[in-house]
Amino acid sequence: MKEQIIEKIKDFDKIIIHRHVRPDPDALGSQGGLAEILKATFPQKSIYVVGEEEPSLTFMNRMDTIEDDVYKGALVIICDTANEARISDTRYTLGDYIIKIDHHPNEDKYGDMIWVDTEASSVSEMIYEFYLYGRDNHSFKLTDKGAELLYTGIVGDTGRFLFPNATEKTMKFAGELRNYDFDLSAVYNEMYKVSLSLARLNGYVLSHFQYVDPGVGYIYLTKEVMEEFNTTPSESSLLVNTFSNVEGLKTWVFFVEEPDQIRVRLRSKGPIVNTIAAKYNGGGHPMASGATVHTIKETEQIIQDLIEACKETN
């Protein structure tokens, strides 16, 4: 698969590299990742990175503003979206030919060629492995802004090499993009720094956050509550592991109020949590999903899964 991408962008003048929308450290470092390497590999190709920005992660990469016209003759990448509904930017169809890169599971099959590894810490590892394959096999390139990029992606996708997706493969890529030349202290800065209206709305999901047996925790966010603490809805949902460390919890539910809908992120220790998500127009990894609902009910009815996904595993 990683000989027949290359082959693939080497056929394109202009290759354009989306990801998905309210995009995370990965979805920035894999995007902002893969263009460094196909930049510096490729000096003569057009390397573009699109979507919306994400004002906590600018730090990061910062996307480019291209025209519509731009598309024509156009490859198309997209990192780290499962759901080609939560593709960054509409226009990625305008393209001629379009790639999947992702390790969610893959079950929307949307592109012209996918590569998906669900045993992947992260889209940002991947695009370290296929780095090592290109440079082995055709001189590939990465720069010191690249494995920056890549590392953050790794690092905010394995929650600093806590969760149980840091595998041996994923320590050992860790190691060698540290030894590339980046400032690791600014990057853990900015990555876990917080407002002290963020702080302050932590604590207050601390204190009103819901138990209920047999593991379930979950906390409604108004859209009052927002306004009270001075957040936004992105803002908010990055406190979803805020009380993930309570005793006797195997699952947990952050409901974000929005204009038009209600965020809801999903996490878990143990009962799988993205088949539930896709009950509710969403999906994800087992133990992490995201989805959308638009009524109290519905909400109601999620905690209800969650409460009988605990059972199942009990």
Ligand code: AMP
Second form
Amino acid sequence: MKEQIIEKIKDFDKIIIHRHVRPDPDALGSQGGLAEILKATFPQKSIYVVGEEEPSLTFMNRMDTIEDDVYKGALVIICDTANEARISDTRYTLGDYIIKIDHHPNEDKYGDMIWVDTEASSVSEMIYEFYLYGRDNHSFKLTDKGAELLYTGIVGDTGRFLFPNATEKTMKFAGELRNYDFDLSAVYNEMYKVSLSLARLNGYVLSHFQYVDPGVGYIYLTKEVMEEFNTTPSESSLLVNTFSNVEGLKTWVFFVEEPDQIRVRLRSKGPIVNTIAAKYNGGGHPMASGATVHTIKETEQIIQDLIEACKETN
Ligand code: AMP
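Okay, that is the form predicted alone; can I get the form predicted together with the named molecule now?
Let us now look at the entire complex, which starts with that chain.
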């Protein structure tokens, strides 16, 4: 598969790299890391990264602004995006050929070529593996900035190597990336800094989340609460793991009111939650998934589903 992707890359002079909406470090790290590799290896090609920016992550890299006609005759590569609906910048359809590179279950098989590895901790890890293959067989190059982006993506999706998706391979790759010249302290400072407002909201979440037997935690953040703490829905969503270490907790859900919908973030230490997310038109990983709902009744149903899922794993 890596060889076929490289053949396609060689065929095109223009390559536009996309990733999912509401980008996280792995979306930006895999997208930007791949762009760095391709720019360094093929300086004569035009390589672009597109999509909306997330203000808290602009320290990683910035997006290109391109006109629609750049897509004519272009190869489009989409990183870290399980389903078409979540691709940031819908112009990806204007390209000549689409490659999907992802580590989520391949339920929405979009694109002309697909490389999915659900064993990979992150797409950044896949891109580094892709680079190693390219280096050994096609003289691929990786810049310090590219290594920084891939490292940041791996750190993001493994929760600083805390989650079980961090395998021996993940650690090995991270170790190799660490040998490149970038300021790791600066990266961590940027990744994990919180505003005073968010720190205060964290306190609110810790004291107001509900626990229901046999192991479900949940909180519903209303517009009013976020206004009181002066935080946005996307910032507030970052607190999803804030009570994850509470004894007895098996699965938890974070509901965040957005202007016209309720964002649902599901997390688990055992019960499968992506099947529950799928019931509400969502999806994701077995232990980390999400959905969007519109009524309080649906949020109550999700809590009930989680209780049932916990009972089943007892
Ligand atoms: P999040 O809670 O936004 O970090 O999402 C966790 C995982 O669930 C992500 O990796 C996404 O693949 C998936 N996910 C989140 N929201 C949705 C959604 N509305 N539809 C499908 N998948 C989603």
